[in-house]
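Take a look at this one chain, the form predicted alone, written out in structure tokens.
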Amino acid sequence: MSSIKIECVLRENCRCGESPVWEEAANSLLFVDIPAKKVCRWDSLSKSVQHMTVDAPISSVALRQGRGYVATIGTKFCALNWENQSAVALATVDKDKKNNRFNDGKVDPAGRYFAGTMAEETAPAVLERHQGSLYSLFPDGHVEKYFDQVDISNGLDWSLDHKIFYYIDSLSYSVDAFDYDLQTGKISNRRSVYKLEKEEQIPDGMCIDTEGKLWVACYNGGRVIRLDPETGKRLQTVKLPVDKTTSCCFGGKDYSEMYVTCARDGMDPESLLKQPEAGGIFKITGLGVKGIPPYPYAG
């Protein structure tokens, strides 16, 4: 395991960096800084970063078939046009909950954009509980709600055969699985496949590798962990030099690099001195596994 290398490739000082997505066509990493209300695009070749600012917290971003991106901004699913820096609402959720916002989101293999909501935090991971729900924006533009009573809707991904949907509600300290019907987008039979241990702290963003194993970023745990969802066992722990690791994705030319986002909100000056790269983007190489390309929203 000594070949694993961890480097901070971008010292962005994100207040809460999230939702890393590899855009193969541009050799770039997309990610958001939620409270700063901005989406960022880091070019891995030129090492330059571009920003686009929106009018509400932006919690996830995804590729869109054809061109452009989609994102969750406030309680809206939006289309993003990078060229003219505009965001156009496609649908709005949780209209009865003025204090809510979207959190993590990801596109399924059929091109549906899944994303869940939560109450706005008063401090990191401190919020009114059971206010969130899980939604999906279908390619035809309609939205379906799956369930409510969610605390912090977070990491999500699908098994390689597309028959299982994996999902994290952070304050349950569990990685859950549902049976998944790719044709209809229906989910059923919720169960826990992994319960986090105390030192792993809070499960946040998640991605899958080509062996069907899950990688989960552990907020306040300063690590990503690799899980086998079939046995419920942790296979690997990779520790980072920052505590508030938030999400992860695979990227690079053959999807053998892992990119990890993190946060600095809620850290005191002493912690920031010890962790000067907090809020940066990290690249992990030498894991010996690859990921799969992200799916684009089909609408």
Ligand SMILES: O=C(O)[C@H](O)[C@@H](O)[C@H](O)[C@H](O)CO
Second form
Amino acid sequence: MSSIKIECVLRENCRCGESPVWEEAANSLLFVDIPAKKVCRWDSLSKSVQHMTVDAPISSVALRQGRGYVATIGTKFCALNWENQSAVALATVDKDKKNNRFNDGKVDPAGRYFAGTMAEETAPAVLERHQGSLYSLFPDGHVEKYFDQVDISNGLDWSLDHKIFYYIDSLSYSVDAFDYDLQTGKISNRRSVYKLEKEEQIPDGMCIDTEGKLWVACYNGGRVIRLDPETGKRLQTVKLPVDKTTSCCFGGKDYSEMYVTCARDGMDPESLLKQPEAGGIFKITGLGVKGIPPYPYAG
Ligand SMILES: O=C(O)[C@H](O)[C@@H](O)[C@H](O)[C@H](O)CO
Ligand SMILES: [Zn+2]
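Please show me the structure of the same protein in the form predicted in complex with the named molecule, now that we have looked at it in the form predicted alone.
Okay, now the whole complex, with that chain kicking things off.
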């Protein structure tokens, strides 16, 4: 048995930390603080962190082939230039929905940037329902819409053979799967592969490991869970010392470490005293499984 170690590596006090992405070339972890309109880059060697502030809630960040990053800001897919701290819009969605913003996003194995939207929350998980949609930004710059009626568009990833797309609409309390056509980027045949148990609370961000098992961060559940999407069984629970765990990714040497983001917004003063590391970045080692490198946006 490996021994699991959980450590807060950065006390960032994020209001809503999200979208952890390992940038191997820089030995760094990228992540965002959505309501703070901030994207951060934590250097795992020097332990220093750099920030870039944008003009609207920034809900996800991803690598971009060749240069810089891409991000979802407000209802825009954007290109980020870290050197001159600029964000340039590549496409806008949900133009008719003024109260919407993007939420979680991730790049598929063919370099398309997938991200979904939601209505802005008045408090965590309190929002006008069915306002969101799922989109992707293709490498040629055009946007495709997959479906609407989403409550809180969240975790997403692809199976190791690229034939399945996994997706979470948080308020369905379900992890869903679709057949995936990597050539065209089309999805079909939606089904549930796991329904969360009550104490697991709200499914949020998600990533896959090299055994094809899914890791889901449970918002309000203070844990990440490992799921077998083939049997629909939970294989493992790893609890963290903070309740509002939002997302997870693998990183570090050979992608053998897991990084977890979390939130402070929505916590009362008493819980904040009990969980002083809320809003920080956690590193989990000793899981005995590895992840895969993130795909870069190919446009
Ligand atoms: O992190 C996210 O994905 C959302 O933007 C958050 O607001 C929470 O997940 C949500 O409140 C819980 O469902
Ligand atoms: Zn999320």
